[in-house]
Amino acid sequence: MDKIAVIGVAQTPFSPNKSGETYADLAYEATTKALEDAGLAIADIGNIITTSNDFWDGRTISSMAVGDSAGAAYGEGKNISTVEGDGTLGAFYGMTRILSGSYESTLVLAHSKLSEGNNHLITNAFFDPTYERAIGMDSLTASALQAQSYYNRYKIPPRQSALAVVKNRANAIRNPNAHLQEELTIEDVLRSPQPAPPIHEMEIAPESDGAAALILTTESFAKKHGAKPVWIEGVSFCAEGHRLGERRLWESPALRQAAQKAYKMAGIDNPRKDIDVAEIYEACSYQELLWSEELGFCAQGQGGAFIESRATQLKGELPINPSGGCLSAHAIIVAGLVRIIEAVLQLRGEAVNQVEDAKRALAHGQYGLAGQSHCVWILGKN
């Protein structure tokens, strides 16, 4: 694969209810903050995309809500073209844009505002709707019976996933933009409702607003425009079947694919040993122990274990979600592309929580009913 680089990223702050902003007003602050941080001018992208759904837009071709506010209108118009799914799909295919040979720089834009959307309506029309959708099913109810199969699989004791959340909730008190800052102990986790059991209310990723962006370049683009380049080395984008019924919801092999892909594309014998820092898309806690053995980083059945032993870990070896992960923020369609510019973040020595000698790191982006279709990233900085 050619040399890719992310030379500017922005975020905005997240926030359970934007109601003072419209979509563009979030799309033209992360846009600006980008371009920004890239020291360019919209002048020097060659395309835009934006990463929506018209269904949590709560419209048809969602992009038209922020087009213009991205630049698309600039001279005589950018191309422009949306991908609906998670932040890091719009990565992707912006990346693949570029590969093709008909662009050198693509802007990437995502943006959310679940303030002004129903999570439990929206993903409810996920289901089958003779037999499913009728009882209420969601993406909650579906993370359930997720987590309900890996903990019977495994046995996992419920503190380890609740430890996920005291982890990452203490990592963003730091983390300007995050949602959610506080202190918490195992025991205020395990002692919090259970709307889906047996995921607990404070082991939920909130529902936020806000938007983010990240510009994808060429080496010799990069180096023209003085950048300072955070490289891709590997990539991968893997899905499963959409029905639960039809998926052993206590394993991802669709993660574990794209995974073992993104390595292979790396160079990546041992994940343990050669990142050094990971940013996971984790939509409720025991998400972040499966994933992290999906990804490699334990053996199955042992990511409590792991997990456990970074709660307060943010040197040596393999920190996991340093900036507070999506338990601490969590606009779905921007989570995952979060994900990627906490990982350039650390890779600069820019970020929050920042990982000594970080080198290496892992972005992880997920979309669909627990965990359907699964993105991850491997950047480096040198």
Second form
Amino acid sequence: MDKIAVIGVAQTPFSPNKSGETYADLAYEATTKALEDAGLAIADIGNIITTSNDFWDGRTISSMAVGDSAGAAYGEGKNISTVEGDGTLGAFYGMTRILSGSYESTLVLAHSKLSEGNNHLITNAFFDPTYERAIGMDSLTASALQAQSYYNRYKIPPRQSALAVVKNRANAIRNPNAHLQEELTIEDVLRSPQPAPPIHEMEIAPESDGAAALILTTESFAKKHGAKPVWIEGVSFCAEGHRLGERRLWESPALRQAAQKAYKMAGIDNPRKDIDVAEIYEACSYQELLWSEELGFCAQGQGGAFIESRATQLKGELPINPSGGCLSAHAIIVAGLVRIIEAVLQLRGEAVNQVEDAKRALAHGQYGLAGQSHCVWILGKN
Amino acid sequence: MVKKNLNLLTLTNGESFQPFRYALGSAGARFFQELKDNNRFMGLRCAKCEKVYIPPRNVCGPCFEPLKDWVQVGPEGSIYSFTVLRFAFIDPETGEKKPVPYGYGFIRLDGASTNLQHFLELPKNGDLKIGMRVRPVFAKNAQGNMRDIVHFSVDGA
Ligand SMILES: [Zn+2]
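Let me have the form predicted in complex with the partner chain next, following on from the form predicted alone.
To see the whole picture, the full complex is given below, headed by that same chain.
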């Protein structure tokens, strides 16, 4: 693969209700900040990818609706294309467009405002209308089913998943973009109500509003523009079957496969040793444990013991979500792109909770019910 | 018995609906406030290309510049394009079927560079034509939304 660089990153602050701003306003904020970060003007950008979901935006062709704010109408207009899904998938598409040889640079944008809709109804609409929707299934119910089957299979005690909340919300205290920042104890988490057992209220990622953008370029473009590049060493995107009832919910073959492919590209044999910091997409606390297993950081069924060992703390052997992760800021669609952005900041040495001497970082995004599809990125400093 | 059930080939969605709270943004909020309080159309002008946007938004796409200069446009204007609807569809705002026929068109308000979409009252005499002058008829109880304009009328414009 030709070398692809990330040379500009930006995110808006995330908060529960940006009622004063439209999607387009958030998109413009992220786009202009990313251009500034890269030291570029909109005229320098070769093509644009926007990422969104029509149901959450409450309209169709939501991705094109932010075109003006993403610079797609600049001058005579630019090539713009779209992805419905997580921001990591938008970035994946943006990268492939450069690899096609057609463009030297891609601006990837993601936006979302969960405050405008009803997340239960919207994610209920993901389900099959004939058999599932009328029962009232939604993303939280799906996650609860997954947590239940994972805990049951490996006898994970509730305190181990609660640890992810305690760690991530504390990490978020220094992150000015985070939506939730708090010192919690395991008891606080386990005392919170259970809207869908075994999941506690505090174990659910918040519903945030916000946007993020990044700029991908060829090696020669990055050099020509004197940018501070971070390099893509490996990336893979895999999805498993759609029907929830037909999946083995205590495992994630799609994530396992995506991770193994990305590691192979990057020449990684031992991810726990070869990766210095990871930003992963946990929509609920238990997912940080389960995804750690499938990413190969620990053996299957050992996700609880792994977090309990303190290996994933800021000063641990492999810090996970030093930014605070999705448990602290969660604009669906945007959240995965923020994982890449936080990984880039770590490799630049500019992160809020900087991991010392970070040379290689992993970023992970997911999309769909209970982690149906996964995208894994390996980023390097050199 | 099975044969009888083969009539069940579709399933009705039921009474479910999607509630949304769409942000107006600073531009939309000002536009509707002026419309409601003063029956006035306010647009935003691009300092670079001088295009006046109605309804207003915060970015000029072609220039990629933020918009800040408010200008009053209209209230009269001319028909940019139109159609006459003769089939009724459910109005997404009211859930009611609007009596047919009625006019629908793009109105270029005086001083604006973009078109406003709204209902057109069918003239008492003759037909609608592109370029005809129109004036807005405002609702008695303004709410701060597009329904504050009943329609645009060619009569008296
Ligand atoms: Zn302009």
